[in-house]
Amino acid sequence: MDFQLTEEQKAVRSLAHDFAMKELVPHVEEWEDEGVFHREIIEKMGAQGLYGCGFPEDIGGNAMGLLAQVLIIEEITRLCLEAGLSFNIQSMVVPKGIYNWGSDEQRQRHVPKLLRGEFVGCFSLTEPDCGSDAAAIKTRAVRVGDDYIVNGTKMWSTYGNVADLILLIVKTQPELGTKGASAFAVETKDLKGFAGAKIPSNIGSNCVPSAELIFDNCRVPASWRIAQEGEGFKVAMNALDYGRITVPARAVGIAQSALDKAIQYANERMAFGQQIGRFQMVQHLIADMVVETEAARLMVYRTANLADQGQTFSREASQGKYFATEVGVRVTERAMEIFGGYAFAKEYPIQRLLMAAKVMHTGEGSANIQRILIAEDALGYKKMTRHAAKPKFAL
């Protein structure tokens, strides 16, 4: 096994980093400040190609594969949580949704628009009355002629006010439960009976809004459902194992960001005549958060290198989510443990990252439902690779 990453891998990570030092690290607080949505933003990722690893260039991708993904992704949210919190939508769940399920006509419409950041995606399940039950969604579509009209309440959609494009899933046949379920590429621009309204939230970045999404007899064309009808919760589970590869991917990102700056306020802050970091306290922290972050790491990586090589990798995506955003959470809390009242204090973004591990924590299959998942497969109960399907695009 090895666990060396190739030079292409190596300069994809600096380029990314360059990029957010160059674009992104100069305005992050006076952006925070103003916590406002930054299209331009995703329109400069997308142009830069930041977004398209996972995807082959006929579609508007790189193919430099998902490990190159990941580096990318980690390197821009540790240093710039709003761009990197973008990924998901942008490189992954909704792209790699429609990619994977829909016709050849949707994926050359709708997939290099939002590689190149053209368009700014949602994927949308969740709703007010359930969020880790998704086979309990209400939302209904009802077939008539050549349209579906969409009516029902969707909730915690990120970018759902802002986007141009919503991967949608909704029922179908209610009466078949998860085989009643079907998904939509829905287009937003003049879209009648939809309205997306930002909810008042903390998600770590003051400019990533998440949004309450209401259809109201809202009429949607046949040609924009994703699959066959009663293929929806299979779209869903299909593009969350993604979202399981960057959501941890991400919480990396995020500790290491807490770690970079406990480690350099450790040697920075003077008490009792020295550093803080010559306290032994602060050094068992800081070895836990540097172990940690590290093992996190890996288990992420080895989920992008299955895909990357057209293995399934529900389970390991379920586990690694499941660590690696246990892990952000403990080393964001460990370094507020040493910056002390200061991790309080608006010139330190400890809070930031704090609150936006929590959203890793639960975005994707909370902490209990993966723990929930991992057992009863390990247990012989429920195999997580039952809805699982190799990658369509593989190195």
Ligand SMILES: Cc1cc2nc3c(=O)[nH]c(=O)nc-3n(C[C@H](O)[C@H](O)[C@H](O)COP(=O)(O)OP(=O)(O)OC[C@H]3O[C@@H](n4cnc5c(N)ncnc54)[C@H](O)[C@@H]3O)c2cc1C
Contents of the next structure:
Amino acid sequence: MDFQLTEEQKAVRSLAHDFAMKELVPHVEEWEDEGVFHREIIEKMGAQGLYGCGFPEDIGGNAMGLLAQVLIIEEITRLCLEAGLSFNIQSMVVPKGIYNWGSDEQRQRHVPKLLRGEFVGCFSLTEPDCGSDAAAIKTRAVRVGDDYIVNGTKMWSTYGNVADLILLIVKTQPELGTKGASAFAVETKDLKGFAGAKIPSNIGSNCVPSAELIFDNCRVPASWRIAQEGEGFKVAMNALDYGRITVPARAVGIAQSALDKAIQYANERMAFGQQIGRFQMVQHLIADMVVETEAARLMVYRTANLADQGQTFSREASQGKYFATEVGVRVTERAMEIFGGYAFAKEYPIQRLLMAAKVMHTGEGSANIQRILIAEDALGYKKMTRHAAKPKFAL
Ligand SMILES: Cc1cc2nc3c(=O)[nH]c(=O)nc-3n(C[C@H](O)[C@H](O)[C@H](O)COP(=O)(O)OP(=O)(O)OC[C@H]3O[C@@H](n4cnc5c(N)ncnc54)[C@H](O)[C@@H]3O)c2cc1C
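Switch from the form predicted on its own to the form predicted in complex with this ligand and give that structure.
Following is the full complex, with the preceding chain placed first.
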């Protein structure tokens, strides 16, 4: 086992750092005040190659591997939460879903555009009445000749109202349960019978929209279907495995950001004639924050490393998602404590970090759902490896 990063991996993290300091950090406050989506964030990150580590060069990637991708996600999220939120969609769930399950034509048509930031992606599974119980989705696609007619409502789709491409999971044969779901790569340009609206919410960033999507007799070509009819649930679960690399990587970036800010504040803030960092109880908080962040980081790196080696990684992804997102919440809560009353001042972004950490804790399979998967696997009731597919692309 080698815990050292390669020179190439260190260089990619440093490139992400320099990019964030130049292109993102100076604009964050302005973006948050405006509260609108800025497409140029995704375009610039795509042009810089920040989304493409998990894909080969012939499809627009740079083949540096998922550990390199995790390093980028962590560093960008640490410095700019808003930009960090784009990785799940642009570098993992949507392009991996299409790359692993689509035809050659579908891969070539969509994956390079997502990785280069020319297309904004969206993954849409959750509905108003079901999130954790994903098998209960009701949005329906009915085959009519060379098309499908889609009807239903989706909820909480990140970037859904601004996306060019939606990896959409629907039911084609509801009576078959999970075996009756299908996946589609839906292009939204000039799409009739489709509308997306931003959900007013507090997710830690004002400029990353979560959307409700309405499909009202929306006609999509059958050629947009990804994989076979009935394989949509497999596509979704496999895509979510990759999300369980991105989401904990972001949680580590959030935790590190909260820790950096708490350390700076503890060294500056004076009480009873000394820096608050000199108080033992504050030091206990800092010590726990350091150790937990480091442990979470190692778990995420382990998952990415397994994927890079071409191994199945569902179990480790679920464990890492559970632990790192718990850590994200705990560390940001402790940072709030260290900031005292100023934690609630808009001047300090700690509250935004806490909300973002909470979102990581809920999305991509909530903490409870991860606990169920991990416990059932450990008890031998349902092995997490039973459906796990080896990565289509490895180093
Ligand atoms: C900001 C944001 C962005 C999101 N982005 C996307 C996206 O891009 N695409 C997408 O498809 N979805 C997205 N989601 C949806 C997200 O994945 C769901 O919110 C999540 O899966 C939880 O589903 P739910 O909200 O319906 O909660 P519910 O499933 O109703 O769960 C509510 C609570 O009950 C608990 N619970 C549920 N079932 C069980 C059980 N069997 N045992 C124990 N506890 C249980 C849950 O852990 C949770 O605490 C996003 C959500 C948010 C908030």
